[in-house]
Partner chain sequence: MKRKFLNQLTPYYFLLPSLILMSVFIYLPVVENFYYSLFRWSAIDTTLNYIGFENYTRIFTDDLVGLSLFNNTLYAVISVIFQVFIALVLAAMLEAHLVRPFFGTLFRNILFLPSVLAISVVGVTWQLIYRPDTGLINQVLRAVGLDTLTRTWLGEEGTAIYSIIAVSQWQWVGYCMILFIVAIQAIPEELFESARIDGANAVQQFFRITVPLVRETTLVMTTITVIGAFKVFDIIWVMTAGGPNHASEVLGNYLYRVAFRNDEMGYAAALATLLFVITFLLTFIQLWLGRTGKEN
Amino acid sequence: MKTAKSHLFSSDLNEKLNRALIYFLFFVLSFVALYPLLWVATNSFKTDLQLFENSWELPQEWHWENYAQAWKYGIAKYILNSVLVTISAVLLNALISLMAAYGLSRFQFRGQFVLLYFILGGLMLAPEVSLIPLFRILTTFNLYDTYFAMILPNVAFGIPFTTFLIRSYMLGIPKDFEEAAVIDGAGPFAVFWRVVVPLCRPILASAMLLDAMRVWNEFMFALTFVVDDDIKTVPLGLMSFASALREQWTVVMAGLIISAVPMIVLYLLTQRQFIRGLTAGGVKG
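Structure of the chain above on its own, please, the form predicted on its own.
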């Protein structure tokens, strides 16, 4: 009896210690991730003198005019460009990846796995390797220095991972739903659009959010394929923004916070679907 009680007490203690360790690690990782953002946010309300004298303290006086000045200098233009590029690239990537994942998970045809490995091979291709070929293609089709010069490369490099993620989720969806729809007289397109797509909403939310963050923060394609300041996105625009305000660092920090707000809001709105999609589809093969 004493041995059973001591064993039970030991297992409960180990469980509590493991849980405490997990919470501690989560706290450390959260602090490491959030502290730089909080530091930039608090210093964006200071003057430059306060920034250099007391960069680790809270503002003595909150200077909201830094945000108004950052907005006035054109940060809004870069945000609108990023919104246009991100929405276009994410929607196009999701549509193509959905159709590819559906075909690769539901139909049997010759060369199926060759096509799958060909698509997934894009994950091993570094974007830097493709800059010269992409530059030649874009100039040949007169797409250089346009929105398409940023949208199309981002779609191409987003398809492999998004297809892999959605296909893994689709493999766990029973085919009974689709067979019932076929019995009711639904065609292939109706089955795909009215049955499969609604069932894939959680993984779609996860894939689109991950892709949106990738496209929103993309810098290399924008730097290489865009010259016109009127169509620059946030990462490239912030570089020009910082150069123009070289001596007004608090205004630059205000611009950084403004540019981060859309992605933070998007994650807060879709976090439930995001977590559900990753936990449901990330463990399926």
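Nothing here was measured: the structure is a model prediction, and the numbers come from that model. Residue numbers count along the first chain shown, from 1. So that the term is clear: the rigid core is the largest set of C-alpha atoms that superpose within 1.5 Å between two forms. First, how it differs from the form predicted in complex with the partner chain.
After superposition on the rigid core, the Cα of residue 233 moves by less than 2 Å between the two forms. When the rigid core is held fixed, the Cα atom of residue 37 travels 2 angstroms or more between the two forms. Shown in the overlay between the two forms, fitted on the rigid core, is a CA shift at residue 51 of 2 Å or greater.
Got the form predicted on its own; any chance of the form predicted in complex with the partner chain too?
A lone chain is what you will see next.
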């Protein structure tokens, strides 16, 4: 009796110790993950002098004017541009990919597999490979240095993954609803729009979120195809912002925090859809 009890006790102790070790390790890792952002956040309220003296203290006075200055210095404009580019690209990609997924999952037709691999093949292509010809194409069509120079390539490179996600989901939806609609006399476009699209809402939410994050953070196309500061998105705008304010570090830090907040809030509000998208895709953006 006694031995059994002590055995229980020791394994219990062991378990507690292991748990404590794991929690400690992850506490340290969480600190490493968050501290750079917290460091920038606290310093964004200081003067440059204070930053230089001691960067890990809390600010003595909270200089909110750093934020006002960053906002006025262009961050507001860049955020507006990012919102415009992201919403246009995500909606366009969602519509096009829904159609492609529907075509691929609900019909038997000649060339089906070729077209499936044509679309999925885009997943493996590095955007750099298309960069130089794209530059020429956009210049030829007078799209260079316009919003379209960011929207259209982003949509094209988003189609493979979004179509892949939606198609896998559609394959799992029973066809009963559609068949009922066909008996009621609906054509393929009506079936698509009124039956299939509403049924795909959950995966659509996840796919659009992942896509929004990708477009919002896209850097290379924006860098290559846009020079006008008035249409720059956050990733690019932040670079010109940081180099223009080269000596006002705390204002730059305020700008960084303003730029980081929209995506952090979006993620925290939509974790579930987010993780579902990652699970369904299993692919790194």
